[in-house]
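One chain comes next, on its own, written out as structure tokens in the form predicted on its own.
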Amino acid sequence: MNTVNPLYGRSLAVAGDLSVDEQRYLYRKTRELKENWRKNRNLESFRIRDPELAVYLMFLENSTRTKESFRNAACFHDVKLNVFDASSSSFTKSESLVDTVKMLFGYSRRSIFIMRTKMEGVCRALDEQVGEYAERIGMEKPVFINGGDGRHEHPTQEYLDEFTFLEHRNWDDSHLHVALIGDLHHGRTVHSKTEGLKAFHSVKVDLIAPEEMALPESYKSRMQENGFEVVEWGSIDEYLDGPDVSDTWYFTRLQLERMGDEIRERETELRKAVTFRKSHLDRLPEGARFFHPLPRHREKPVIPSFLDSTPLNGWDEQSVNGYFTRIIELAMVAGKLGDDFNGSSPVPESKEASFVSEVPVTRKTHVEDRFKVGIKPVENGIVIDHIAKGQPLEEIWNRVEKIRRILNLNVRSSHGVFHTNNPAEFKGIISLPDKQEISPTELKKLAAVSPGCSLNIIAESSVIKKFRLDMPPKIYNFAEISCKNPECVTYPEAYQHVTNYFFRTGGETFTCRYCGKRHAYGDIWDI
């Protein structure tokens, strides 16, 4: 096996996982296959063929097209097949997913697994985690590809679609006008299409749907980000109305059982903007085709069963193509695709930028002289300035409170908010008589609970050294910080015990390396 492939042993955890240029590779490949299989012709050159490599299917979520798709690719590919059934294992006693996966990876000498769970993130965390573990006992790192987790992404459904796009399209990926319907809040399908759109050169996106269904608004901004022309209706018949219909139309089922009762109620109404009607038919684009990641509703399908036998299916041979996009996945993961591969790989993760720099010391007389009320002047040790400057009172307060919280400051002191020199601008100050030093680790602490603040050091009445401390690219590790989406694998809850991991995407807002939910800075804390 040749271990120098780029390929070999990535996990897909997101769409994003594979680079425009992978995404690309495994399209032209699974674009070959199907090919050769249509021709009948040896496949020989696709199939892994390895005893020693075990396939996991551990579906803690109902799948068919996803589950199926996936054994019927590892069945090709001549490997060890596992059905894990997690009603009869011992997760009905509450045992973790990752003792569960050390326990099952033990049994081969490479291992693949393919996740559905409604936990989100998992398989990111069971990369890490269980990885650090494989390296410490000398084992192959396993393979996880996540097949849908809850509300976050479903990133091989994304590459079967994005495949299905080019193949309708001649493979022609110059451009995509796509219109995305449905239930775009709940449907994690439509989540990743941020990342897999990527693989067409210039993309418009039209999102169709009620409000209370609407994409949230994070992913609508990394669309927006990713340079994607996004445009949004709030029905069908609207959209229909417009000057720019696409031909090529995404539909997803109406999720109910993610959703609140208040929105339940509303159902019929809210299906009606999201279902195609045979009135609808004279006004679409010549050459148009509708697409959906299945299974649809029996009774209430947004696209009904009189378009089945009509050119508009493209549904059908939508689903067909999971089968051969997974073979290629399953190829390309485990080493047996990609020794040709010559394009771009996804950039690794940057080291820690440095967000604390010191900076000259311009004044030697301790700053609480420039105060006449409210701090003594510190001889010897430490004052922390420009605390959320210019932010309103209530903010100064509350993050004077946080630094002191978080940082442990039960010691004598003083603290206070006062003017800066513009007398309609406020800001914060403690004063630390009896600290007299302050670590690294602090110093990273202080950054994170408070951007922008200067720590001063003071050795007989004189500053001897100034700390700036900006915003941090990344904040993890701490016990105060917590993802607040309750279906995360970092919330306490889950038991699972996966450390928060934040890393910042612009201004102050917060991205969980796991779920993918964006946070204002504020909200990431705990205290």
Ligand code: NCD
Second form
Amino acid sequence: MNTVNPLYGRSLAVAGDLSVDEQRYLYRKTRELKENWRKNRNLESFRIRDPELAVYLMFLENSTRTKESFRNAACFHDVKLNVFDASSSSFTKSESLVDTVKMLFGYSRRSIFIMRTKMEGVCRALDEQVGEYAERIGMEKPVFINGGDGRHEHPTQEYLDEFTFLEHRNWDDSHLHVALIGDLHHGRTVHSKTEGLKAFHSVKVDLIAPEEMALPESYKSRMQENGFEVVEWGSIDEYLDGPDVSDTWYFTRLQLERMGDEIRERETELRKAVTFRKSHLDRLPEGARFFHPLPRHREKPVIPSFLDSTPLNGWDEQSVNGYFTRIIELAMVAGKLGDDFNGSSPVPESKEASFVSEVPVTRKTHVEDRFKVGIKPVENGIVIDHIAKGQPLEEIWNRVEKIRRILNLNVRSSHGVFHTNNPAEFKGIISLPDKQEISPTELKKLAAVSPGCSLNIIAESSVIKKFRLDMPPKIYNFAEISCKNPECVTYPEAYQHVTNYFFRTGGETFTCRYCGKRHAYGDIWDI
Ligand code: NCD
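Show the other one: the form predicted in complex with N-carbamoyl-L-aspartate, since we just had the form predicted on its own.
Everything in the complex follows now, all chains and molecules, and the chain you saw is the first one.
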């Protein structure tokens, strides 16, 4: 195992799995490779050459470019290439992905799996599940590269797109003004742009799509959080009437196979809004160039074929770049390249930050004074106070009931809604005279379900300890929570046996670690 090279053995589940420095390293090396290849020079320093390294192409959804460029990249490297035939495999006998992969990686000393699935978050899940298994049996952890997972991400397409933009700009990474056009809702290549565009120091993004195909809010806010300027337009016509038209247009096709019937019925009208026409030509800025991850619809392409032999065509060179970037990606994760990398790598996940803080008990309040309105005073026990403080009454009652259900509080207790010191403001209280202790798991559940509440430990009718509970930074492995994206690898009915895991993002939203779906904190709960 190569311990110095930070790129060795890394899985690429999302574009952000490479830091910006690492992405730039990838582009630098690809540029070197492409130049040497063009000049017919020796390329040995890029080649892995290891018959014990297996590259598995596992494409459970159709693919042309991603699959063929990875296949050719693997052949370049002189490694063991396996093309997995999903249609005749045990998937048709309902085998789980992890069982299949565990078997395959036992055949070689080192393995790289390139996966395309409808299910989202598969590479992250396999990286963890198989990684743990590999450690247990003393094998080297396999690498998983996401070749497109549902509507989620397509990191290696992203890297080739950014490489192409840089190449087109003659390697100037100071600024990029890009227009993203088409089905931004379902298009995973666009979603990966939230992290990939960070390769440029300043970024302006114009989103051009009718509402039905608009970029999901969560990706838009991530772009804004990354410092991009984001402007939205409903159609190409509207955009061309605007004041600041970009010279870099990135089209995506309508992903009909991922659309519901209602949207599909309006295909003609939606397609029109994002299809380029002859009449648009003289409104383009000078030097404009079009890109597209391809494939194009042969009958109704958003970039019509009369543009193929014009200087607007940037998409053909773009698709060839997939071969060069993917050679370098394989070389990086296989440890052939990376020894000379000296930038920063992604920040490791932070350790469990505290969400429980003890607050001083200012005076040893006698419980009879404090919890006197309607609740029987507790001599010894626990009182949960400030539940949903300041919220509408209905929300406070809901929260009280939710806490009771989630903590399974079928014990002697009382609860109610009371006003705070301010007679116009309310809060919930639950008092538990038979409960002397609360476990860390219960505390976490309580914090997750009712952030901002407080916990009073009462002995001999006095509050002896008081804790304030904030929203925990991570919530995982609770039976009562689940990701609400039916395409997520953790979705219970997917039967991939992946434990749910959410981390807190921006205030009160929780993001699924696997498929990236953002949930309002109340929505992760099933009960
Ligand atoms: C894209 C994909 O599969 O997400 N194609 C590709 O990888 N070149 C875009 C698409 O299918 O529209």
